[in-house]
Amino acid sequence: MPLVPLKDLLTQAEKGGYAVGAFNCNNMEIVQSIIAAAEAEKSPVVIQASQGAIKYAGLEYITALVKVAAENTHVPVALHLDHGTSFEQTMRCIRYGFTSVMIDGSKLPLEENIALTNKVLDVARAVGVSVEAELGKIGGTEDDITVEAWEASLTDPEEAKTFVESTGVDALAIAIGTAHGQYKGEPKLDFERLKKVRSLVNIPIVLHGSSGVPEEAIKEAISLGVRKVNIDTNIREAFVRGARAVMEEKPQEIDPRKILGPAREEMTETIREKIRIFGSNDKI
């Protein structure tokens, strides 16, 4: 089926009280594993590409891979730009057929973030493309900051209210204690902050940096209004785990298919598990 806007998936997730998994891709095997998992679990799914993935694989390749995957499956698929940081980049993705883009102006002052988001929204709305924005700093797990600085980087609920009222974005990524990459310890999510934000804004909330967050914490966040959960690191870990097992058992193996095939299977199982945690299984 054709690619669908992210907003359509999140509207259904809001009605059903679950979250849609948004899984990062950068090659064919990852795209195939995402689709295989979604089909097996009868779940809608978001396939997203970061700036790094686009630089690695090329925008044309990423778009073509996901479009072919969507056209040959019965599950609803949205193609999303993850952490777009410029107006120009979001426009390129829209032109190539992305059905959703994230404009990340979180490093900018509030008014500048609002202005940049609205600039993207003006174009995206006209062509039926969904827009996600971000408030607060969702850093990397290696970031070395003090407790005070960490708390200051989290999303201010009142700013979230102002931002949503001033833009009307389809989804808002907020910082409540998650981070990108592999965690050294167990992340502590600020659920009270999430509750406050959700009480002030009536749009789907997005949780970034969710790989490594305990299952119970993810489910709690979903119960409080998170409707899109991003996963990347866990997929990379599964890929390496599957490929490494083959290469360690058969060090003379030179057929990429016999190395990447098991890696793909490992990723599929990881993604299926996430889908069940998010509660989007058996929704189509």
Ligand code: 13P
Contents of the next structure:
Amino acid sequence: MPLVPLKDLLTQAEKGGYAVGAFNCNNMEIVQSIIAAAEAEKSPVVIQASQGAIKYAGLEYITALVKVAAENTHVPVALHLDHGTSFEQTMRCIRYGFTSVMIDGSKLPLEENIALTNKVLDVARAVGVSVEAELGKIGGTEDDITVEAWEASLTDPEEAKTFVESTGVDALAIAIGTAHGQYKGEPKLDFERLKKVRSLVNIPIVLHGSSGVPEEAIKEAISLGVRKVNIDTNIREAFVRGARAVMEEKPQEIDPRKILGPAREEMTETIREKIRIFGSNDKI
Ligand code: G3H
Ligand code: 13P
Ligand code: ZN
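In place of the form predicted alone, the structure of the form predicted together with this ligand is requested.
Whole complex next, starting from this chain.
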């Protein structure tokens, strides 16, 4: 079926009390593994591309891969720009057929973040494309910051209320203690903050940096209103695990298909597990 807007998937997720997995792609094998997992679990799915993915594979290739994938499956698929930081980038993605874009103005002062988000929303609304924004700073696990700076980076619930009232975005990414990349220890999520945000804003919440977050914490976050869960790092790990196993076992192997095939299978398994944790399985 044709690509669907993220908003449609989130509306269903809200009704069903589950979250939709948003999986980052960079190449054909990753796209195929996301689709295979979604089909096996009978789940809707978001395939997302970061600016880095677009730089690596090219916007034309990413769009073509995901469009073909969606058109050849019965599970609903949204194609989403992950962490778009410029108006121009979001417009390029919309023009190529993305059904959802994230405009990440989280590094900007509140008023500028609102203004940039509204600029994107004006166009996106007119063409039926969904918009995710970010408030608070979701950093990387490599960021070396003080506890005070870390606390200050978390989303202020009152600001979230102002932000949502001033924009009307379809989904809001908030910072409650997760980070992008591999965690050194176990991440501690600020559920009280999430509760407070959800009591003030009635829109789907997005959890970034979800790889490596324990299953129980993810489920708790979903019970408190998270409706989109972003996963990239765990897919990268699965890819390398699958490819490395072949290369270690058969160092003479020179057929890329014999290396990328097992990598693809490993990713599919990882994504299937995530889908079940998010509760979006058996919804198609
Ligand atoms: O949000 C971060 C995602 O993991 C994308 O990472 O910018 O290296 O593609 P990337
Ligand atoms: P991870 O690095 O935890 O997979 O987070 C991915 C993400 O948030 C993409 O936006
Ligand atoms: Zn992210």
